[in-house]
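Presented below, as C-alpha cells, is a lone chain in the form predicted on its own.
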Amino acid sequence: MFLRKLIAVGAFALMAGVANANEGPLVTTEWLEENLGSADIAVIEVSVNPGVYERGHIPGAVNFAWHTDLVDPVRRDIATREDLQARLQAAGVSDDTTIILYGDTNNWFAAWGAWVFDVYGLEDVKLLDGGRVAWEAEGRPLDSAVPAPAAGTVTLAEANNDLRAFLPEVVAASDSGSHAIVDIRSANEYSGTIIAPEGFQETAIRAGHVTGAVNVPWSSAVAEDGRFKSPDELRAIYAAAGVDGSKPVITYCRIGERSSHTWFALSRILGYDVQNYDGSWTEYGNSVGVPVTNPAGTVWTGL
C-alpha cells in the first residue's frame, strides 16, 4: 500500500510538473532535465557566442544559428516562412511538439527565436528560465554530440505582422502617444551619451531615443541568477515607468534581440499587448526626419 501510494504521489508530481510546464511560458531546469528525451518536446539552443553549442549543450538540443536560421541572410528581415519551416522540420518539430528554447546571454537570442516563432503562429513555445547560465551553474548534463532527429511535419502559418512594429508605426506612436514605447537599452544609450556599446559594429548616426519612450533596461526583468523575476515584481517594475498594460506596448533596443527578451516578459509572462520593433535603434537612429530625443547632445562624428 505504501509503495503504491508512493508511486501515485510520484506520478502525480510528475504529471503536475508537466502540467505546469504546459501552462506557463517558462520551464525550469529541473523540469527540462526530467523530460529530456521526451518525444513531445524539441529543445533548441539559440546562442550568439561562437562555439558555445559545440563545447557542450543540453543533451538532444538542436542548434539554431541566429544569423542564418532565424533571420533572412539577404534582406534585413526575419526568416522567411519557407526557410524557417524547413529548418524546424529538420529539427524534428511537428505541430504537436512543445518547443523549449534556451541560449547564452540571458536568453536574448532565444527570446528572439520565441518572438519569431510567435510571428509564424507557433503557440507551444517556452523558454528555459535562466538559459545556459542556470543550467551550467547547477551542474546539469551537457553533451557535445549533435542529434539527428527524425524529420518533423510542422506547418507554419503566414507571418502575423501585428506582432512587429515597423518604422512608420513607431513614428506614429511617438507622435500620438498611442503606445507605451519601452527602450530597453542601457541608460547611456537611452540618454544619448553613447550611440552603441563599445565594440559593437552595428550603430547609428544619431544618438538618443524615440521621443516619448521610457527606459527600462532589459536587465530589470531578471534576477541575479538570470531567471525572470516573478510576475508581481515584473508588473511593479514596468508600472513604475508607466507601462501597465492599459495601452499597447512597443519594445525596442539596438537590433531587436534584447527587446525580444522584454517582449517575452511583457507579453508572455504579463499578458500585455506588445509589438517588438526589430528595426530598433540601428534603423531608427539612421532614418531621416524621425523624432529623436537626445538629452546628452552627442553628435556622431564617424569615429
Contents of the next structure:
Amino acid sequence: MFLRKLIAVGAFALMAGVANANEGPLVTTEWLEENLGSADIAVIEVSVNPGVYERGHIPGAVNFAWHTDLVDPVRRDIATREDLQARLQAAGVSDDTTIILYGDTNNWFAAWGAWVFDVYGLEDVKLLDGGRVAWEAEGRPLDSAVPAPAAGTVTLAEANNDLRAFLPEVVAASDSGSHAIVDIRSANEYSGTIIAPEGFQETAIRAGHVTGAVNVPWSSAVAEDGRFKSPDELRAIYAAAGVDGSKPVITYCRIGERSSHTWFALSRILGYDVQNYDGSWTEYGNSVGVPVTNPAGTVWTGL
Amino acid sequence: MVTASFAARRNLWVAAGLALLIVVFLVLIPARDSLNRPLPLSMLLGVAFGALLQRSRFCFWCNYNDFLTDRDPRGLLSILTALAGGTIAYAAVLHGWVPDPFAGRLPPDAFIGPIGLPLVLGATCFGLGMGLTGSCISAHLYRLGEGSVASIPVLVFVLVGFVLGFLAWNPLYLLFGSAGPVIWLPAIFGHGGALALALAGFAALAALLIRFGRFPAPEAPAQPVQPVQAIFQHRWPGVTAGVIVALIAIIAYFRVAPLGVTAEVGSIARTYAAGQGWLPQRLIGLDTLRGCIAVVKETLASRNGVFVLGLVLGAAVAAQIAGQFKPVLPRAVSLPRLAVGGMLLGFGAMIALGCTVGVLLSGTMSGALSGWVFGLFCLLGGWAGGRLRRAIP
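Based on the form predicted on its own presented above, generate the structure block for the form predicted together with its partner chain.
After this comes the whole thing, all chains and molecules, with the earlier chain placed first.
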C-alpha cells in the first residue's frame, strides 16, 4: 500500500514536472529544443542587431524586425492591430498557438514583443529564458533556413491601453505617489550625469528622472548566464527599492523597449500590476512642465 | 653575394615567421565579436583574400590600366568573373534570407547604398585617386606585404581624405535633401530577374572586352611548370582568381559580414578626428545606416580590423614565398602625387560609403544598383587619374 502510494506520488510529481516546464511565463532552452517542430508553438526571434537571425537562428523560428513589425512606422506608436495581426498570421500563429519569443541582448526586444502582444490580448506568450545568449552558450542547434509556415488564423483583440502608461498618467503618478515608478536606465542616466549613453541618437534636452521614480537597472533582473533571476531574488531586489507590488507599477527607460524587460519580470514573473511607459525618457525629458528630479544638476547646452 | 638559393631559403623562413605570426593572432584575438561573429574566421578570410590579391594581382587599377594601355582584357575579365560568381552565390543566400524581396526590406548588412551625387562624386574621386597612386585601397594594403613603401604615405593620406569626407558629408547631404534613393534590384525585378539582369550585364561587358581587347600571345614556357610553381610563384589565371574571390565573398557574407576594407580605415580616421574635436558629432543619415560605414571604434578587435590585418599578412606570406617582396622607396618628387591621390581615395571612399571591394564587389554581388553606378564613375575617374599621372612626376 505504502509502495503504491509512493509510486503514485512519484508519478504525479514527474508529470507535474513535465507540465511545469511549459507553465509560467518562461520556457527553458531544454524544453524548447525538445518541443521544436511542435505544431502548437510558434517561435519568434526579435533581435536588435541586423544579420543575427539570418546567420543562424533557432530552427523553425521566424524573424520579427522591431523597427517595422512591432511599431507603426509613421506614428510613434506600437504596431496597429491590423498590421500585427497580418504579420502574426503570416508567421503561422493561430488562436491556440503558444508563442515563444527570444532574441539577442538578453531578450530586450523579445520582452518588448511580449508586451506588445499582451496589449493586443495574446495570452499564451512566453519568453525563452536566457534568449540567444543561453541557447548559443549551450551549443544548441542553429539553422539558417527561413521557414515558410502555413498562414495562421489568429485574431487580435483591440489594444488594451491599460497596460501602457501615457505621459499624463506618469505625471499624475509622480504628483500623487499613486504608483511605484521604476527607472531601469543606468545609474548615470537616472542621476542626470548623462542624458543618454554614448552613441545613441534618440535623446532628450533635460537630464534626470521622473520625480519619485526609483532606479533599478534592467540588468539587476538578469543572472550571469543571461537568464532571469529566481522569483524570490527578483522580489527581494525590487522590494529593496520599495517596489513590492502593494501599489501599481510604471516602468520606463529611454525609448520604452528595455523597460519591457523589467515589465516582464515584475508583471509576468512576480504577478504585479505593471504598466510600461513606452514614451519613456525621450518623451518625458523633452516634455514641457513635467516634474523632473536632476541630482547631478547637468544643464543641457546643446551637446 | 647572396645566392639565389640562399635568398629563396631566407624568403621561406620569413614566410614561416609571418605565418606563425598569423597563428599567434588567431589564438590571441577574441573568438567572437559583440554580435557573436567569429573573429578568427574573419581574419582567415582576410589572409585568403590578401594571398589571392597578391598571387593573382587582382587589383582594380592594374587590371583596368592593363586594358587602357595594352587593351589586355584578362584582368577586367577576372573582375567580371568574380562579380558573376559572387552574384550567383549571393542570390542563393539572399533567396533564403529575404524570401520576399518585394516586402520593402533589405538584406541585413549588405552594401546597398544610396544613389545620388555623393556616390557619383565619391566614385569619381576614388577613381582619380586610384589613377594617381597606382592602386585602390585594397591593393595598397596587399602591396604593403610586397614591400611597397609608397603605400604607407598613401594610406596615411587616405586617413586625411576620410576626415575631409566626414567634414563634407553633412553639407552634401543637406544640399540634396538626402544621399539619394536606395535601390536594391531584387526589390524591383525579383531574385531571379535581378540575377538574370546582372548576369546579362556581365556577359555583355565581357563580350565587349573580348571583342575590343587584345589577348597577348601565350609564351611557351621554357620548361614545364610544376604545380608548386603554378601555385606559389606564377601569377594565377584571372578566371581562377575571380572564382576564388566570389567564394571568399560569399563565405564572408554568410558567416561574418560582406567583404570590405575601408570600414576599419574609416573608423580609425573617425575615432581620431572625433577625439580631436574636428568632426560634427553626428553625420546625418549616415549613423543610422549599416555596412561599409565608419563608426567610432569601441574595440580594436573588430571584424573588419582583423580582416585587414589578415589581408596584409596573407599578402606578405604569399609575396615572400613567391620571392616578390621587393621594398621600393618612392621618389621624393612623387610624394605630392601620392598625397593628393591618397586623399582622393579616402575622400571618395567616405563619400561613396565604401570602395572597390565594399561598394563595387560586395554591393554589386548583393544586387545593389549603387555597385554599378560606383563602377561606372570609378572607371571614368580612373581614366582621368591615369592621364593626369602621366603629366606629373
